[in-house]
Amino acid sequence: MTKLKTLMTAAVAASLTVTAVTAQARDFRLGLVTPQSHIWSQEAEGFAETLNERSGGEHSVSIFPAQQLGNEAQMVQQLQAGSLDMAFLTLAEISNRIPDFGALYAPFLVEDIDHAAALLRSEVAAEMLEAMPGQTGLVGVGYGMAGMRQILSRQPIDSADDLSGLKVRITPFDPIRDFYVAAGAAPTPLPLPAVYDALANGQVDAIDMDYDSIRLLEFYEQADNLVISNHMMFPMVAVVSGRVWGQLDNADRELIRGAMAEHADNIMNHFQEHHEAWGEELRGQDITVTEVGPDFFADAIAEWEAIWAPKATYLPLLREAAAELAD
């Protein structure tokens, strides 16, 4: 009888253990706007594998690329409601809600891709993430990036005057819109999957894009003039829903934070490693390449500063950090 009672007690304990693990186990959902072939989506898959492995199979992550869950504004709403757990986001929607993040898009804030990565890894950039839970309901765990911004156009752009009235596809957020308005262009927000056809049918005259997307999605087939300007960096932020974060214990928070930040940083490494080679690949296409610097956009830069300096309080701090990192 005693032996039977012992066996029953052990069985109940085992059952309770399984129940506890099951209650804690999660199948998280992570959304992105990038296609499956893009490095952001690939590293999202890598994060899912890492979290599953490090949690001993307890947690899994289902990845939804290519706007399967909606555009970024819609995904931010889902994150705030807790119906979406995680996302890799451009800072577009974040900067629309927290103007300080717009400072990261200051024209010519950084000199090149390595300088951009160093600034995003700085203490100042990390400090900015602390404002996200209170102001957006999201928890930012780390930065990634896309490449430095260039201009690809259907017609040649030989001077800043050629931007006048040009319909330039942009990611829909204020800092980049204000830059192109200041340059005299007509910024035209479009989702990434619509860009190729928009160039083909003349809906847009040019696009603001990085090397990787230009080559990966073959936009040069529809626009054969490339202005290499490196005029802005393009940060990404890895986020978790604040509602979901509040349901996690400290161990799971640290597990997720570590794995997600690691794969976001892998994205920066990827762009650093391949940026120059991608540029050379594009130079090898049958396109016209023009290289320009800050002087090309001088008036637009000054106008952008006049708009953003009063509302992006981190702008001088980022400039100071960028200057130190450039030394």
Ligand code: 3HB
Contents of the next structure:
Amino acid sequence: MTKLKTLMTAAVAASLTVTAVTAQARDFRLGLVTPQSHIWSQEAEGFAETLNERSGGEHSVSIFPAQQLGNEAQMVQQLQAGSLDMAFLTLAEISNRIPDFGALYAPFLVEDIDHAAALLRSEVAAEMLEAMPGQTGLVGVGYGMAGMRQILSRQPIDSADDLSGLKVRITPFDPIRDFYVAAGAAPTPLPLPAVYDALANGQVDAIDMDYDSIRLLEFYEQADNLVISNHMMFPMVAVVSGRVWGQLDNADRELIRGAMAEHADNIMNHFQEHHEAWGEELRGQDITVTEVGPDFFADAIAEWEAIWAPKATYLPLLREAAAELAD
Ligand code: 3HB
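What I would like now is the form predicted in complex with the ligand, since the data block earlier showed the form predicted alone; can you produce it?
So here's everything in the complex, that chain up top.
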């Protein structure tokens, strides 16, 4: 063996030893779109602590809130490539890729926040996650949520006619776009971090949003008419990159799955616990509040159904589960 070859062999051997020693300990990166103060980000921090503790200090997780690593479409690509390890995502990007997930956004699928949480904790919802690795390269370990959707607008909305031509900010995904198009509005897709400025500078007339973010991000400062409609639930999914998952041993997978699912579920509890109080808090602001039900949206719900029923095959199963849970 030449001297160079000997040196190289030694170097390779040394690097293998280092890899072997450090193969187990990892610093994972978890991305999300919500600001630091949002409960998703808080529970992501909580998950990082739990994983660190339960792995005896071996694993750590760095949290990247507020779209620091890119929007959800970009994060999904990074997760697919394995350059991002984990994320807490809205189901928006997932439903753009797996239309079955659009079923979770059926207008008025659930009656209230507790019903939404029960459905997301159901076997049918869990079964839907099984399609994710094969169809997206992401492993879905559990659901959270961001409550129910409401409409906050600059001008009063008294009837469905007032939605006509209205530029309504939506989270960028197809099921919600189709709902607002059916309602006669002009949906404008914008990620959460862009919403405040878009409302302030008049780029949009109204926003589709949940109670928590309306109060936390003070959107009511820029638009003081709130339509409480609870027209859709807004699931969150905790995911791990399939590529990264493939590098983990079973013990680590179970550790991560357990801790992540627990903290995602904490988010659900948090929304259930606070939903009513947040409604009261918003009613207490100097804003005009209108409460509406499905009738308000007239034919938009049937139109949505006509588009999504053929695409989202889980819709009947979810409705069945929702009916059972409502009893
Ligand atoms: C959104 O409106 O796009 C959104 C809201 C949340 C969390 C994530 C996204 O409360």
